[in-house]
Every structure is written in C-alpha cells, then in structure tokens.
Amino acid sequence: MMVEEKKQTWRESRIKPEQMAKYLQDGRDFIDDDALEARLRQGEPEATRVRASIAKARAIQSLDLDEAAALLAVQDPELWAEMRAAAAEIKHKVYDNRIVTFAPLYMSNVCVNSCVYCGLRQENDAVARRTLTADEVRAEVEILAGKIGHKRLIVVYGEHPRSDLDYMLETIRAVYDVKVPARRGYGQIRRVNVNAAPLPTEELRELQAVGVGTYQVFQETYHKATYRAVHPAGTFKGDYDWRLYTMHRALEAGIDDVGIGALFGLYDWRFEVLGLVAHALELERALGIGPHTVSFPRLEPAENTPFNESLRWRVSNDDFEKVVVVLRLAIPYAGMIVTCRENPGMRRRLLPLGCTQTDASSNIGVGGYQDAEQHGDRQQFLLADTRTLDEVVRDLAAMGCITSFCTAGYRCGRTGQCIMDLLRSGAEGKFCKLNAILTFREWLDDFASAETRAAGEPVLQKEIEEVRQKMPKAFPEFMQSYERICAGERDLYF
C-alpha cells in the first residue's frame, strides 16, 4: 500500500463523524463564534448583577454565558478586588488549601500534525525525535516515583501511528508497573492521567479498562477562524468538531473524569474564557457532569517557532490573574491546573485565586528524567518553572499550603458525577483533608531534604489540629492510619 493510502486509510480509522454528529443541535456545535462575541461588546454590568453572580459561585452554582461575560466586563477595581476574594474564597470552600502536585512525562514527541504554534510540528526538523519504549518508560518513571516522589503523572502523547492505542496502553501498563524503595517505604505512581490526541468511542473504552485517571484533551482555541488558521486543513487537527466532542465521547465511553483546556495567546483571552465555559457548561448539558480539570497555557517559546514571538494575542499577566478569577467564579467546581509555563512568582500569585494543580520537576524533553538536563530540541516549549518537587513543596508549605499526594478517590469511586456532587456540597474536602495529611506525611518521611521537611511540619501539624477540631467524631481512626503511616505503612487513605 501506498504511504498516502497508508495515512488516509489511518485517518479513517481516527475520525469517525457520526461519533460527533449526534451531538449537534440541528446540525450545529455549541460554539456559537458570533453569540459569544456580541456578548464581549457588551459595557459595563451593573454592580448589582455582578454580585449575583459572585454570590452564585459561592453557592458553587455554574454560571451561564452571559453572566460570565459579564464578568469579563467588569473595570472598577473595587468589584475586581470583591472578584478576587470569592475567588480565593471558593477555591478554599471546595479545595481547602491543598495543592496536588504532579509531573508530565512525554512518551514521544512524533507527530503528524502542523500547529503553527508548536515546538512538534512535523515540519520542525530543529527537534529530534524519539518515542520510548516500554523499558525506557520504566527508567523514567524509576526517578519520578523513586528520586523524586510523585504520585500522579500526566502521560503525553503526539498523534502519529508510533504513539496508538495499543502503544499508549503499553506504556501505560509500563509506568504502573514500577515501585522502587525509597527512604523509609516506596515509589509507585498511583494515578496516570493521559493527554493525548482525540480518540474513537471504542478506544477510548479500552483506555479506561486500562485505569486512567483524568483524560484531557485541551481545543486550543474556540474561536472558528483562529483555529482553521493555526491548524493547517487537512491534518487530522484541523477538524474543529472531532476535538471539540472529545469529552462527549470519553464520558460515554465510561471515563469518568475528563480535563479540558484552552492555549491562551492564540486568541482574544476574554474569548477563550468564555469557550471553556460554554464547554462545562455543554458537558452538564449533554452528559449531566462538567470537566473535572480546566487548563489555560500560556503560549510560550519553542524551538525554531518564529509564530510565537510576536503574538498579537499575547495575555498579559494582569489579564492572566483575570483568566483565574473569573473560571474560578464560573465553573466553581473544577479543579484548574497551573504548570511550569508560568515562572514561580506568577505561580505563587495564581495558585490562591483558584488553582488546585501544578507541576513541579519537570521535564518535557522525551527521555529527559534520564539526563536530567533540559533539552530545547526535544520539547514542545521552553519550561519558565524549573524547580525540584522538593523546592515547590517547600514553597508552598511556606504559602500555608498542604501538598497533597492522594490519589484515594479515583480508587474509592469518588470520581465522575459522585465526586462533583461533593464537591459542590464541600463534603469532598473533608476526605481530602484527611488524605493530604496523610500522603504528606508519608511523602516527607520518604523523599523530602531536611529543609523541606522543617518546612512542612509546622503546616502537617496545623492541619491535623483542624481535623481534631472540625472533625472529632473521625479524628481517633485518623490519627490511627497517622501513626501507622509514621510507623513505615504506605498507601492508607479515607
């Protein structure tokens, strides 16, 4: 068979449009390109209305389209300022003042697609590429779960025949598969999450059998014209529709919980805000439960990408810290993830208006755990974030944050619309707070230096304060499963 037979016959084995089209609404997408802009030439809300809105969020209520963009609206710095509190406010009612941590892994950087923005396009001869195979995932995740102490990995992987189903089920299998003792107990990763390309109905139903965790699959931009420009037609990315009904498919084939996420820089920010709203807003709709996770990257350096340095969208960070507030406002629920793209004062003034997750030790570069070393040539972009899990964990303990290492839920069924119901309800916490305690504990004990660990004491012992006071009727079996833990037990949770 020819190559070009080869690739359409792949094609059609990727992209199967009546997966999507029963979706449509008389025959159309939710994104509604000029609905939404009309809504953003609207003036300045009423105070009123937008402390309706602020007191909605507060009730961890999802807010619609135009009250969001009413929102975005908003210049008096008085009613920013009252923004950014229930911001912080609801992040801590929902999430506490816990912070996950965790890692990406790139399994390949081969790719078939042509984004203009992107280090991995496959015209890019200045990357070398690699895909690893299984033992060399084993190798990676060794330091990742056993040097450095992570318990969550986001697996990543390009779109390209090297990096398919069965590839990426192997590879999955492969970083599970890996414990490694540590200073007191072991490494092993707990949770694997998957970024990777839209999938058909039927594969995504064999990644879930696999024991994926959230599956995220980010539009990049919602805006139609944007979109087209920067995905060449042609490429399998170029079709807006097969990635905009991702989630609609991944939830039907039984992945409970689904991420979802925009790359800010590419359009108009206040534009992409409100596509990542109408895209929770849609997955209530459709499936009856939003995005566990909303994403929002900033566009950032990558080797031999000339689009990305003179950006006419570029966010700001004033603009940036607006991105957090109002999806923190708007879809109250979610878990929102800010990475190493940003440099660590920008996280450290991010991190309290809303965001649950980062990441921390990375590396980007294919098989760079390995050699430690941060390699241009092998990444997507360039990384502003490149400190140890050991110093993120430090700084946050002097933040007043928890790192929480838990992973209890995804194995107990707290996931799907059981877990969004509690977190709506703020009874998710209480298993969290509990958890954190616990998997920080365990974390200190194995891989935190001296200086982290003098750190995270005095922060491990004010949450469990908290807990014998908000929580007595618990608080005797918790300090149990504590004192085992401190004892050498590993993996004990709520």
Ligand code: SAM
Contents of the next structure:
Amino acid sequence: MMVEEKKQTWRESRIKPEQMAKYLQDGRDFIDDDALEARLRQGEPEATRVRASIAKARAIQSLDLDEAAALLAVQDPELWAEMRAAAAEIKHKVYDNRIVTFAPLYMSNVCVNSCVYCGLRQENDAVARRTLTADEVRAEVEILAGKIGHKRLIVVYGEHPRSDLDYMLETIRAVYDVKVPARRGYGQIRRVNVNAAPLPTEELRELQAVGVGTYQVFQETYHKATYRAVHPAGTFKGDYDWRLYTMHRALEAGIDDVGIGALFGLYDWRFEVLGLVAHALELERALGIGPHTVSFPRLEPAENTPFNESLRWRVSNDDFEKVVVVLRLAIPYAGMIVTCRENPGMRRRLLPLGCTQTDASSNIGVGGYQDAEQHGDRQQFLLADTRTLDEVVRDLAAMGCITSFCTAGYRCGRTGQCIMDLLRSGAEGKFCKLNAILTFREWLDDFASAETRAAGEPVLQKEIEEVRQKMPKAFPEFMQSYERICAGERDLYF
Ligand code: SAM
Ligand code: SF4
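What does the same protein look like in the form predicted together with the ligand, given that the last one was the form predicted alone?
Next comes the full complex, and the chain you just saw is listed first.
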C-alpha cells in the first residue's frame, strides 16, 4: 500500500463514534464539570465526616465524589496528618512494603497531534524524529533486560501512521523475543505495559492477544475547557470523549488491567483528583473493574515548549503530596505510579504515602538506552531522577522496601475483577509477597552491585521470616522454590 493511501485508511480507522456513544448516559459523558466545581466550592468538612471517610478507605472501599471532595477541602493540619497516616497504612495493608519497578521504552516520537505541553507535538521542529525498527527494539531490550535487569517495560508510542497497530504488535513481539544471559540466569522482559493513543475496540483486542499487561491512556485534564485549549480542535487528541472512553473499550476488548492518569499542572489539581475518582467509579459501575493503576505525572519542561514555562496551575510539592494522599484514600485498591519526572527527594517523600510502582534507569529518548547519554533533541520532556535501577533498589532497601520484579499476575489470570477482589480482601498480598521474594532473589543474584546486594539481603531475610511466621502452611513449598532460584533456576512463581 502506498504511504498516502495507508495514511488515509489509517485516519478513517481512528475514531469510531458508535464505540463511545453506547456508554454515554442521556447523551452525556460521566464528567459533569459544573457539578465537580460545585463540590469543590463546599467549605471545610466536619472532622467526623473526614474520619468516617478515612475509616471507609481503611476498609478498602472506594470513596464517592462527595467524600473525595470533602477530603480535598480539609485545611486542618492535624486532619491532614491523620489522612497521611491512613494513606500509608492502606498502602501497607494492600501492597505491604513492595515496590514494583519498570522502565519506559519510547518506540517512536512521531506524532500527528499538537498537545501544547508536549515536546513531541508535530509542529516542534526542535525534535529529531525517529521510529525504532524491530532490530533496534531488540537492541534496546538487550540493555534493559540483559544489563540493567528490568522485567517490566512501559512501551510508549506517538500517534502516527508510522506507529500504527501493526507497528505496535511487531515491536511488542520484538520485546518478548529477547532473552540474554545474565551473571547467573538470564534477562528477559516478562510484562510489557503500553502507553499509546486511544485505540478502537477491534485494535485493542489484537493488543490483548499479543500479551500486553496494563494499557495506559491518561486523560491529561478532565476539565473540558482546558482540554480544548491544550488539544487543538481537528487533531485526534482534540476528541475528549474518544479518549475518556478508551478504558471502557479496553476492558470490553479483554484487556483487564487498565491505567488512568491526569497530567498535573494543566488545571486545578483538586479538580483533576475528582476527575480521576469519577473515572474509577465509572469503570467500576459500567464494567465492574476499576483501574489497575493511577498515574499523576506533573508537567515538566520540554525542549522548545514555552507553554510549560509559565503555568498558572503548577502544583507545589505540598499540594502534590495531597494529590497522592487523597487518591490513595479514594481508590484504595489501585496501584499508584510515581515516575522519574519527580526528583529523588520527592520520590522518597511520596512512595510511603501510597505509591506502588516507580521507574528507574529511565531514558525517554528514542533509542536512548543504546546511546547511553540523554538526548534532549529526541525527548518528550526532561527527567528529574536519572539514577540507575541498582541505585534505586538500594535506596528502597534503605527505606525498608522490597523491590518486586514479579510479573505473575497477568500470566496466571490474576487481573481485572479477580485482582480487585483479591486486593480488597488482602489475599493477593500473599501471592505477591512470595513472588516478590523469589524475583528479588533472582535480581540480586543476576544484576545487583555488591553494595546493593548487601543492602538487599537483610530486607530479603526479614521477608522470608515473615512468610515463615505468617504463612506456615505455604512456607515449605515456598522454600523449595526459593532454593531452586538460589541454585540458578529462573522465573518460578505462585
Ligand atoms: N501519545 C500518547 C498519548 O499522548 O496518549 C502516548 C504517549 S505520551 C508520550 C505519554 C504521556 O506523557 C502523556 O499522556 C502525557 O501525560 C505525558 N506528557 C506529555 N508531555 C509531558 C510533559 N511535558 N511533562 C510531563 N509529562 C508529559
Ligand atoms: Fe503526541 Fe502524546 Fe505528545 Fe500529545 S502527548 S503530542 S499525543 S506524544
């Protein structure tokens, strides 16, 4: 097919009005801007009401919009301290001291959209455009999985005919192809999550079939007037509802783990938190499954992108902490992702308050892992934390956290509704705890520096002791697997 012809077919196959219309209620989507704003105008809530919401969240029940809005209106420092403590407690109850790590892999930086805040917008001449070939993808993965030791990736695509569904399928297969020898075992990516443009249902089915983990699409801003202002009309991304209902389509297509997010700094952070809560509640209502993960990136400076230099709605560090606390309380079962957009100090501050996943050794230039140094001219924005995975794992160990490289969940069907029930009841934690230990053992033996290994061993031994005490029945079988890993076997999981 000629390039122009392919472009035309591709355009026509993008936005399918019938695939979103069926989810509208009385012709309207589930974000009622005026009603959300009105909730945010209500005054400071009574302490008893706040404490009732905290108790509900502690029981791992989602908060409704009124409850979430009330938490956002709290001014009293003592009540905030109680909320922070509860957020940390809930994180611990659902996810224990585990942190999952991953790395982003930018497959392409070509994009037909014009998001004013993004370095990859099509008008930005300062960016050198590139689309990785399958061989180049394999070369990137050899570094990520073979040298650094990552087991999970989030692969990222711009929206463009050169990075269409066929390209996505080809490059995801290329990632799963790679298996490279490591110090003792081997390096391999076992879970590929995807961050890409909203796809139609039939394409999402194909994505599901190739074996993706989480499918992420961030709404950027739930506030419609702001959405229109930063995503020009006539671009694909200019269609708010097409994007808003992506996760409905993904769940319908059988992708059970979906990731929602908002880009903080475009509009009032309180509104965006309510937008995310409304999105989670709507997915629970309409499809019975809430989001697997929630992301809350803050806008970062980007090459030749003046919009980001004078943000009216820039979110301060203290307010950003509140974003994390309220999200943790309102959507207590969901994974929460903090990325290298945040500096090390901020990540240390946010992780204990409810975050469950973080990236490391990240490079967001296309082809950046092979080129080693950062490429300002190929990046979407600039990173604030450039520490290696080894350094991050060591830092987490010093905080008492175990880095989990577990990817068992989707490979043994613990996704979607099933995982939500398990998380709410606390049962998922048992599998996760065992798998975190097994995969951490693997990683320490295969990839850790001597210093990081020394920092990780006490954490590992403490976890093993907890399994012995808290899961005496499972302990002997678990230890058999642990010994097999120590002897060099790999990829064992419960
Ligand atoms: N093109 C797809 C899309 O827009 O959904 C997926 C890839 S896009 C590169 C991934 C995310 O990066 C966007 O959803 C947005 O939230 C985030 N992003 C864009 N510009 C950013 C910036 N300047 N700072 C921080 N995050 C940014
Ligand atoms: Fe393209 Fe995504 Fe950047 Fe928008 S945010 S310009 S859609 S890569």
